[in-house]
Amino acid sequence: MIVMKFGGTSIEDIPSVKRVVEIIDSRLEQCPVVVNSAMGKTTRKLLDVARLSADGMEEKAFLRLDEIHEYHFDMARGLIPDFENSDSRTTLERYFEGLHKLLEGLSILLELTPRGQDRILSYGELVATTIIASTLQSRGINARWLDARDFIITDERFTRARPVDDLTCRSIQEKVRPLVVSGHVPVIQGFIGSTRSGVTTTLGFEGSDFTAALAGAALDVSNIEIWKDVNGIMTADPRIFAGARTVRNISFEEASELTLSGAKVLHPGTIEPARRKDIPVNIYNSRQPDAGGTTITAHANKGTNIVKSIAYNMPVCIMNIVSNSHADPSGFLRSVFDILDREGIVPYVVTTAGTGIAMAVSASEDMEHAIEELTRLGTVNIAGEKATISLVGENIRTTRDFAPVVFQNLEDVNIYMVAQGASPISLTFVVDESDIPSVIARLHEAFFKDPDPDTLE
């Protein structure tokens, strides 16, 4: 058994989809789970959809939403046939009914709240399932579409809810697994859950690569594999520097440092689930199904490179905040990450300095509230269009003298915040925005000059 994941991307269109299609049938012997996300952007145009409604403008956001709803139909019926006539289309129907209803809602309302912003952005998998479903089943697959709000049962934290672990597992393990046995193919949406009560949430954006994560390590699968539309984890992101090299291999504690550190290519919570239960992690590209891609093992090979990848995050900001108060360090900084912890802001690097504290956090929280708070703790002041680079790689923890290499590199870069040691594995610094681009093309230079044919590319 195995469980394949599709992103958007690679379902984003109706030669997409069909390679998708090619891809199920090939690997129909090894018993597949099929987890997919939204189709293309859809996701982030419902997203759209639903501030311009929250902000007053319905009319343009029903215009937006008739939009969504011409791309699908009109996948639908190149994929699709007779769909006119298909119960494929009174679901798709019916689902457009209750995006509108949702849409009106929040026009009268004019507040979106987290709670309803997952309502309206689980639809685009709901759609995106149905098409995928129906387009396998007409190709002779014997697929059968599942909910995944049955069994993905999630806290109630609205836009970035964490999966209840034995509730989800053992949901998984009685709704999915007889179907798979039977000799079904389960399709099912990624990114989406729901609480205890029922009521919809989802596991933030990318989410569905967690979703893949949990279906394959609670059915105990062979492999699970993340199709998407790069040849696998990079040296470093190709859309910044175009000599970027796929990494073969890679251990769980390197890939999830790496998502962690920024890059894009996995959600955060991938990792963990697979981990626990050793099972391959494999990134493919379904434009390129024959390309090797990147495999995440317990044990991968480390290679004679020091360096596995350079990750970025941006935008970045950094906060300082000076205590009012000299007479309790201790007390000052406790204060500081409770606020941190209620906000849901987790900073990239922290370094400490007496009575005071610096931090580099993501410049896309809403950080307004946040602020306010700890205002009344001190003095805050930002700095805002900075990034993080980080390098990763397991070497690091064995090369002596890491980071004067590093930055002997960088002499004429404004280094503002430096973090080692906290992973023994990355070192991870703050830099102008602007610096991007040329940072990342010297240290790749710099490390991957000599490339280990045996882990790279």
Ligand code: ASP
Second form
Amino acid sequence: MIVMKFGGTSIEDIPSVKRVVEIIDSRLEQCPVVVNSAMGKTTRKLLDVARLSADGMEEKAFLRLDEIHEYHFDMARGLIPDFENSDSRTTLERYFEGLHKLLEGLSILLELTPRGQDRILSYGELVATTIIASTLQSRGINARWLDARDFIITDERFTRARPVDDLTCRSIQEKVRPLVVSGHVPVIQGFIGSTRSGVTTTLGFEGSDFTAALAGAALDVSNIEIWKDVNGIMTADPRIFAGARTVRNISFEEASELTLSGAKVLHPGTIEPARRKDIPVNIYNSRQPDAGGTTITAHANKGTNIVKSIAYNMPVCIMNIVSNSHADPSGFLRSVFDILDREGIVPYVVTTAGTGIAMAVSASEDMEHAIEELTRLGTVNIAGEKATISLVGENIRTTRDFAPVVFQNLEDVNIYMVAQGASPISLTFVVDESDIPSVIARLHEAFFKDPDPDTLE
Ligand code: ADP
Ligand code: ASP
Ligand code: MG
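Could you drop in the structure for the form predicted in complex with aspartic acid? We only have the form predicted on its own so far.
Full assembly next; the chain just shown is listed first.
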């Protein structure tokens, strides 16, 4: 048994869905369980529509919803034979009616709660899987649509819910395994789940990768395949650095460190379920199914290059707090971390010295309330337009003088904070946002000049 997950870009139009059908068809002997994201950029679009409604711009919201409706119906017409008279059409109409009602509700309440947001976003995956399952059936594949909310059971942290592990694992085994055993290809939604009492939740943006890993671990599959629009995990984000190479093998630890350091190629939650069950995760390109891709395993080849990949986080700001109670430094640090915990802020880099603390934190979150709270402890200064850069690789652990080599290459770059030692396989530092492309290009040149053909393509 295997899990195959296809993200938004792999199912964004009719030709790409056709390619995905071929890929699934080619692996039927391995008994696949299919996990889908919403199509193209639908999740973002649904979020925009929800915000417009809650801001009182109902008409604009409905126009945008019409566009989302048309996009999906055009796809369905091009993929499902006799769509106009099919059950899929009835199902899709029902979903869009549901969305319409929810948006009406928002425009009356003029408020978008996290719970309401999850409910609305879930339709992206529900609609996508309906179209994919019918398309597969029309090609003679014994696909069976399942509602992930029947088995991905989560806590109530709407917009970033965490699965209740035992319950989710047992439910997947009860509800999904028998179908595979009886020769079906289950098609399930990534990203969405439900609380024990049946309220829809989501696992956070990009959460479909995580769903695939949860399903794979519960079903003890032989492989978790994540299909993307890139040839695998690369030595840098190819959108920022065109010369990036594909990393053939990478360890769970390296991949986990990379995703936590901002590499947007995989949801950070994906690695843990796979590692627990020692299941290889393969990342493939749905546009080039025969390219090798990346394999993530426990003991990947370390290769001869010190670094496997370079990740970055942007936008970031540096928050500096100088304590106003110089007598009790440990009490000060405790209070700072209590506030961060309450506010759900996880800093990327932290340094402390004397009576102060500096933290690099994501600048995309609303931090007004946190700053207000922190100001009670001391003087707060914020420097914006920063970014973190992380170099990740098992060989960093055993390379002496790694940091000096990194910084020799960046002599004229302003480096604001450095974190080394917190993880033995990575080095993270903070630079100006505008320096990101050139810093990545220079580090890439320095560390991948002689690429090891066994680990890099
Ligand atoms: P999907 O919609 O299939 O989940 P995503 O768009 O979420 O796919 O993830 C793939 C994208 O991740 C790529 O298009 C690429 O721009 C970005 N990315 C960032 N860092 C890396 C990296 N190190 N290797 C490969 N892709 C990366
Ligand atoms: N559709 C969701 C998102 O855009 C989940 C995913 O694609 O992984 O974040
Ligand atoms: Mg994604």
